[in-house]
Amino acid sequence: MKKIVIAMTMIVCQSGIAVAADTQDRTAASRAVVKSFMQELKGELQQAMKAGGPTNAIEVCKTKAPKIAADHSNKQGWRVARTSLKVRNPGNAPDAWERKVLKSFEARKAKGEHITKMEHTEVVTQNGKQTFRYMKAIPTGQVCVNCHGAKIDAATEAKLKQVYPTDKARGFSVGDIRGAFTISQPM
């Protein structure tokens, strides 16, 4: 009876080991499309910029960075995509475990957690199947603003009318917490 005791928690300790390093593997795997994500939006976004300002913008947003979530869904067989308490476009507004945990991101920069260390995982039941989940906080920088601020310059504010008559996504300050990165991967 001993033995079999003694097999049972080595059992279970290994299991716990490797469920531990597959974690850790996601996470990796999941910063890793987040970085990605970010650079190819970000070098869009500055493109547009330099080419005819916030007004550019806008359309990298609404055309290209639901591209590049696509492309890395479809690459990696996950849903990578941006989330946020105040929504752009409603086909990002953010699912019941992301508007958790968005909201606990808050809660931890007003507790004075600096917002590029905000990452998040967890292991849920979605569907009867075990996923994994990640988000990543996405700061408001000062080019942010632009679009996303509480001040926005008239030709900005027509197209954004034109492009997303429902946006939320405004009165942001550099250095508030702008949405989140978020993928879901099967287990």
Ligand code: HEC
Given for the second form:
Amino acid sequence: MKKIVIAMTMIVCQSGIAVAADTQDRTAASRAVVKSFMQELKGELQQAMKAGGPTNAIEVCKTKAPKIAADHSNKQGWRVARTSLKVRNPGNAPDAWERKVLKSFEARKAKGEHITKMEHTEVVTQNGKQTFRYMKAIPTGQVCVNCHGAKIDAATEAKLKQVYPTDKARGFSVGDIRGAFTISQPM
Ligand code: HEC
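Having seen the form predicted on its own, can you show the form predicted together with this ligand?
Complete assembly follows, chain above in first position.
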């Protein structure tokens, strides 16, 4: 009996180690995708801002951001997206799990944690299937407040109103959590 218990314990422990290694791999892969998503989007945004200011760059955020997300999703077979507690595009609204994590990010920030490396990973059961989920906080930088800040110039404001009538992604200051990258990997 004792032997069986020891053997069982060993199996459980080893599978625990395997799960931990798998989680590490999935976290590293998520980080890599987020990094390239961020770099691609930043490049597109900077170019568009240079070419025609924020009014022009709205189009880039509207078309390129979802396209980059979709490309990464298709390539990996995952869901790769951006979300926020205050969304501009209602299509980016968080699900219940994402909302909970976004709120926990705000709580962590309030306790003094830096947001540049803030992330959360969890294995959850979704529709009866195990899914690895990853989120990484997105800080608000100087360029972001052109379109997400408290004061937005009149032409940009008019264009935003036209394209995003239900826009809530306003009033952010530099250093705020603007939102998060979010990844779901089926296991
Ligand atoms: C030129 C205007 C503009 C600038 C500058 C800008 N954004 Fe946005 N942002 C948008 C638009 C437009 C959307 C909606 C995109 C869509 O339809 O999916 C958006 C959406 C987002 C979203 C997805 C959640 C939501 O609100 O729908 C995040 C996160 C975000 N922006 C973060 C940032 C960050 C961080 C910066 C600075 C690095 C930034 N944005 C700079 C216009 C801008």
